[in-house]
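What follows is a single chain, given as structure tokens, in the form predicted on its own.
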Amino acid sequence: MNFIKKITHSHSEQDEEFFLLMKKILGYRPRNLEFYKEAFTHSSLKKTNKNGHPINYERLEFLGDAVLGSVIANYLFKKMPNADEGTLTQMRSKIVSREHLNELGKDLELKKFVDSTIPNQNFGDNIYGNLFEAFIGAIHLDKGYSFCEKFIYRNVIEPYVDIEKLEGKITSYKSLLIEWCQKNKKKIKYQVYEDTGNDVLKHFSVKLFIDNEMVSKGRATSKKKAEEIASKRAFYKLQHLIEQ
């Protein structure tokens, strides 16, 4: 236990417990626990450092997004020697899509570590992806790029990345529908309106019309996500026509 205290520079039982949890996920001992604490600190706490700068996971999220994109780009560059720039970009987008990052964050159960004034049940699914990127940023600061790369290979690439499956995966149902409608001279329209209902978080509802006929609906905590949900439902409803 004394060794753990020396590593974390803290004598609190809470820090020791957090240290062991991080060690279990990472597969190695964290050097500076403060990076990982910051990766799970929500802006609602309004924490600041001695210089008055905010302490929350948003800056680490930015860093983690860049590092993750770099590692994935390097992997695809080597794995797909015949792919052009457009294909490589599209494949990277599929791997680091918000939906996929949310799944990764859920698998690691990252939400249970978040420190916030907001109850956990009030967060949308995107909190998982945000925390995952922030966690990658913390690893990069704590152990450097090579350790970060190993973590991404072990937790993202090896268990989840299947090139053949990803090549056939649809990344944006909205883009696909718009392209199909333009090709077939059909008019597509998204009618978006705020829908708070009884929820604590603001929601948006969407009605999707094709040639003035309502085809589907979607509801989510952002307009973009609600439109994508409505688009996905419309795609499966019209799939027999779209794939002709």
Second form
Protein chains: 2
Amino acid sequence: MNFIKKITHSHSEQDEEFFLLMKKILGYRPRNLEFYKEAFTHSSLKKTNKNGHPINYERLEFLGDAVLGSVIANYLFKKMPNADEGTLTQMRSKIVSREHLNELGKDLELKKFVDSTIPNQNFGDNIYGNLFEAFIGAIHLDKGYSFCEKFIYRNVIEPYVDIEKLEGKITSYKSLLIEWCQKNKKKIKYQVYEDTGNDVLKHFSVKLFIDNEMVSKGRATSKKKAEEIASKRAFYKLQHLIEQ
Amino acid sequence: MNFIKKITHSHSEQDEEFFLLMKKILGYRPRNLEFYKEAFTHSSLKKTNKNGHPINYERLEFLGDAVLGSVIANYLFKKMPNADEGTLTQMRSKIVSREHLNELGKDLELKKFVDSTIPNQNFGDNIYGNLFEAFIGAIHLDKGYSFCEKFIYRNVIEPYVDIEKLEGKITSYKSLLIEWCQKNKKKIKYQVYEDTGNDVLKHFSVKLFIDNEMVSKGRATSKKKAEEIASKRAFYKLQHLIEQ
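Any chance you could show the form predicted together with another copy of the chain after that form predicted on its own?
Below is the whole assembly, all chains and molecules, this chain first.
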């Protein structure tokens, strides 16, 4: 009996821990933890359902890919009212490219949740993007389309999607801003500090000063990204001056 | 003044007619008619927006394709709990194939709404599928995802999607039923009559009798489809006998 109790106990403790980690990443309480568990179950475990069919994250990857495609299409349709179908298709391909999805999965550090028989470092780089898609699929099952759309806005579109950059018009807001400051004899300074806060992931915060006046702030999982976010915000704040 | 009045009048009359036709197909009152107008604007008209960029249904086609893909993915995920990612992808490709979408567009007779400089009969067959996707895009903009999902269920999934058929297990419920009746010495009869009702489209209704007893009914835009729908219903009703 003691043995059974121990198993049950350790199992629910594990669930409790997973629940809290998911809640932190999601920003809400997951309703059905099973969906998220499936999103992190690797095929190497050879888990099966009651009919003997495999359970792993690949089915959720299929679902997440489709939902992500739909949300991004809708965003681009509204954001780019003058773009034709070809441009919209191209822009979406860039946003949901394997490379981009891998980056998103890396930033959310999804790999550490994977349940697998393969040592963590032996996964290829694509595991990040695959997990990210499966995770989106799980959110969709757990909370529905609108909720999932909000998650994608908060975690994909707002921090990472930049139409001007994707169109190749601007490659770096930071260099653009530095150049403009040099030309206009202004002093630019980035003040960066590591900031873990209550997050699972390490974050960097940055304040951007022009002529000793704070213009904007940025926060991301790398110093470079935080600087770029702050630069972009400063760019939009100063746009009327920069584009003169 | 009279001239202007005439134009305004004839324009709003035309809108009123279009509104009623859309309402009939959609099963609800369209909120913003402009979306539906765009869904039927062919590029040959060379219409442009205030920035000089083309207005035609191609942008909406991009949106509708993505929404349709997401709704079908979600349907298949739930309907086929044992299918792996590859099978799900294959099934979705079959459902949203150009051929299948053309058929859907044909059944809704969408071509007759097209605003174009090209004579109606000179469009290729793909116009049906393209219009169908653009129409889905317009519904999504007008009423949102959940509403659009319901429309797709009612107009695509329920009448046309048949997992058993798509899996190649059953190719025709009618032949399956006829064969079973022959083997079991039962008399099968299809009673078909044309039935326009209040619909824009011509419909056929069919009653299916086995040994002079009505077993099921079907209704569709062709005799063949109505018979197949009735046969499918009869199949599920008699399944416990047929599969013995």
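All values derive from a computational prediction rather than experimental measurement. Positions refer to the first chain, counted from 1. What we label the rigid core is the largest C-alpha set whose atoms superpose within 1.5 Å from one form to the other.
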With both forms fit on the core, has Lys47 moved 2 Å or more by CA between the two forms? no
